[in-house]
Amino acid sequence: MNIFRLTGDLSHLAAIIILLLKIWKTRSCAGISGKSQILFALVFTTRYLDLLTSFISFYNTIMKLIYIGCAYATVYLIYMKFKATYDGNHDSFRLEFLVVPVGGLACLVNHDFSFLEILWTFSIYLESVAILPQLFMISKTGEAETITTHYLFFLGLYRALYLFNWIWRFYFEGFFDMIAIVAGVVQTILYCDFFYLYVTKVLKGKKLSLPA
């Protein structure tokens, strides 16, 4: 495992932990898009079904179980435990506008037309746009809490580091996965404006806001 993948995984894990701690400590999921969290739970579920069919490594298995468990724990906290604090009025992005096209694309463009491979491809495509409901929610409310922006930063950092992981693997291993790379580039682009605002505002102690 190269340093980019390891730090990418740790950034991803940090993002998830930050979000869970934010919700648990404040006893509130205000400002968090439940719809984005549903999409991430769907991403991990469809991607890691290979847990039932193959074993890669102890590290790989543990990380997959953590991602799945934390994703569903987050959804539970938002829609059950702290449901009264959930802002459903602003979290109004239509999930079918993402899930249906992504499902169709996964069936058309994949490495192998098999059940698990199509679900894996679906998860890759869906992850690239899963953050859109969260960004849409911030745009509607006009601002985001600092802790939420830290969550988004580490989530974006994870994806950016994975792009370097793909470059590393191509250079040293000759491995090249066009589907994963293109989806990763799309996801990173979605974070570009956020990264700029994070550096110019949040790191200077200002509140992050997006054009409403």
The other form holds:
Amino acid sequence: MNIFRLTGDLSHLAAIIILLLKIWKTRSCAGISGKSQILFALVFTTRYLDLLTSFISFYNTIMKLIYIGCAYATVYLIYMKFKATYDGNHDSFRLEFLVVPVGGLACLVNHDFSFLEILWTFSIYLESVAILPQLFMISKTGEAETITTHYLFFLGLYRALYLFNWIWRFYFEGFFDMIAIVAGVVQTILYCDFFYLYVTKVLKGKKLSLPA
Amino acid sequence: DDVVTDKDEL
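Could you present the same protein in the form predicted in complex with its partner chain, rather than the form predicted on its own shown above?
Everything in the complex follows now, all chains and molecules, and the chain you saw is the first one.
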């Protein structure tokens, strides 16, 4: 555990909690892509199956359970409790266009052709693109609520901090996982355009809206 | 074994 890994995890946690609180406090999931949230629930479910087979640390177990629990709670709020506020017409990204190629790639490029490892690899690849339905939705509506942009900022920051964690681990531990690194780079790049808008608009007190 | 991925990272 190094400072980048810890702040990365906390940034990820902050993002998840911000989104849950936003939906709960406003009693609305307007502007939130339910499809991205389904993908994140799928990411955590397929990645954390090792909870059933091995124990790593108290921290590890608790964080995994919180991530999974919050992901399903978010999906529940969007599709059940506050379903009336869900903007399904603008959330029109086709999930199969992500899940099917990612599943194929996980079977072809992985560290070990075993059930748990393929699902782990699938989750790494899927996470890197899981935000696309949300970004697609924002590009369709042309705007995002400020609290939604805070969520996206912390979610993007988390993987960027993991990149620094991997650089640290490479130098100090000789640890190196090409699959995680490449997927992490792709994931971080997808947020770059958003980061730019966040810094130039949202942090200066303006609402995030895209030019028509 | 280096084929098993790191399950400590989240």
